[in-house]
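Given next, in structure tokens, is a single chain: the form predicted on its own.
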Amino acid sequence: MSVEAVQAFGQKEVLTKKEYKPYIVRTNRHGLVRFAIHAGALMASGAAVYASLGTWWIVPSMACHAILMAFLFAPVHECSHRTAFRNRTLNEAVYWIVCLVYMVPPTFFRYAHATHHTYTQVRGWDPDMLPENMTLRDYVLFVLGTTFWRRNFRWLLFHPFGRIDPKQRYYLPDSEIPKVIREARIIMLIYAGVAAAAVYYGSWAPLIYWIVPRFVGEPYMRWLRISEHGDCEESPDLRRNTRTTMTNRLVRCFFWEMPYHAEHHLCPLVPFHALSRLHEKIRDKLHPVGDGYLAVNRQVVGNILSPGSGAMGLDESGRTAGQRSA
């Protein structure tokens, strides 16, 4: 099958250049505001941490760290498009900053994040797809993040001493491998820092306050990320292999506005506080449209124990929670 004949299509269909320009434009203001918020939110979920060490107020304060915590994919992922900030100084180091805090190497993301736009739901050539005919156990390890964390363990523990995985070459040039390897040396050299200072002073605050959040968010991250392409059409048509989801504004805040997933494939080139703008515009033509993240994983879990149900079809509004490919 010819490159072209794989390659996610579908922006021209929806938008004219024209109509498309306007939504394209970046500032600083709102990516330093949307991280301010983020970040203190973060601080003070970390605080209510501490304050609740020994008590049982624990398990509601770690909870709410850990979800703000997962929540940090969304600065990873908007700075990973350079659409986060006008100031491409401004959104590299923010992107150095979360990059670290959320496990994952910037460059090497960068390439396995844009090869996912550009073969996005074709199987073999998009790297972030769910399993094939996924089952219950797919599904379980998958929203656990056993999935997430073998990939990037691989990552931050090879790169350094130049491995990297054959199957994922593909979409990496050979001119960015001296770089992916030099900052998985840095990365490395970081984390190894991190620990040898709480050795040293006898502190458990990278564990309490990074480590185990970071490990106790993810599987909400997984579980919302279902949603994105779960049960959509296998196919380069991105008006129907990437899906929107409707949820609350404060998922909104904490998530990048990335529920407008189906926009965002469309048009990654817009940054993500003018996405709500953009739905307004797409919005009827965009298919599947998910009623919520809680109908989505139904749907698809639905499908799973019932692979005969076939597709769910569309309710009046022109949304279903899921869609069997054919």
Given for the second form:
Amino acid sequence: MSVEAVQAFGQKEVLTKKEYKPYIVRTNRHGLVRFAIHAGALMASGAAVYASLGTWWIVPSMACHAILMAFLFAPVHECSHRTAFRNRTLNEAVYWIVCLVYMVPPTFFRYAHATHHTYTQVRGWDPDMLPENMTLRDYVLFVLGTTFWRRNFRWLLFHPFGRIDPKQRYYLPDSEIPKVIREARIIMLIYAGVAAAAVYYGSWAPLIYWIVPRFVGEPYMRWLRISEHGDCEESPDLRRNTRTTMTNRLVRCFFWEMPYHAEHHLCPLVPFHALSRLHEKIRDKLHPVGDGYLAVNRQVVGNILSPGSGAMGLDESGRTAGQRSA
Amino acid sequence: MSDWLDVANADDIDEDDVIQVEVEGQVLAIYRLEDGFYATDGICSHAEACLADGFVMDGFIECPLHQGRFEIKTGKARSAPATEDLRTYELKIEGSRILVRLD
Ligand code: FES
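Could I have the structure of this protein in the form predicted in complex with its partner chain, to go alongside the form predicted on its own above?
Below: every chain and molecule of the assembly, starting with the one above.
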């Protein structure tokens, strides 16, 4: 298949360039405010974990802390597009920090994610594609984060030694390989330094406030993220292969507006804070739009259990019940 | 040295904007900045997006697909995932017409 045949498309079908332009304006203010809210919430949940150590309150406080940490995927993603902040140095500095905490290598993630944008929902090309004919076991393993961690550990453990999975080499231009390896080594050194300091001082802090919540929270992020493309059309048409999911303000806030996922794929130059405005403009052209994460996950599981049952809840025009009633 | 080729009308490009032209089988991007007109390859060197679908920002063209950036005047790739420079082309204005030379 030719590259053009599999490259994602759809932006021109929903928006002219003149209409697109006002949405791409980046600011530092929106990114700084959102980052401060996210970091502040993480500090508060970390303090709650500290205060509840040794009591049953550890369960809800750890759950909160873990979920907030999982939501760090959102600034990782936004900074990878360089749309979080107008100031590019600030963008890259925050990108490094959140990548370190979230445990992804910045440059490699940027290329892998770019490839996902180029070939969204094209099997064999899109690196984020869900398994073909997904079974319940695949779904559970995906949500538990096994696929995610297996891939990330490979990146983090093998790249410092120059071993890049041949199947992922096509993401990267040759000229970027030394940078990817150098970054992976720096990350490994930083993690080793944290581990050494923890052992030296006999501190459990990195484990309690970072590592454990990081693992505990990831299934929530996977559960949210399965709705982005799960059960969507397998074609390069971004209006149909990506799902926007309607949700509450709190999730939108900590997910940095990524529930407007179809808008993001169609117009990746638009910063997070303009996505809701863009949604208002183009929502009628998007199919499907999910009616909440629980509903979408139910639909995905429903389709696994009885394939072709129409569990996606779409009518002939590809609209969900929520869209029809909107 | 190749001939000058008539590619577009200068008035068809707004300031800080870009259009795509095809000339002798080659896709070019023609830009209008505050201080004049410029021409580069029209297809992004990273993953083949049409640069004329991108936006001109502070003298750079930002690719519509992955936000790679190129300096318009030099064609230099300045921001990943774009790493390979674009070719730039000689350009002149005659009357209201834009002429470019391909080599
Ligand atoms: S296609 Fe232009 S930066 Fe990727």
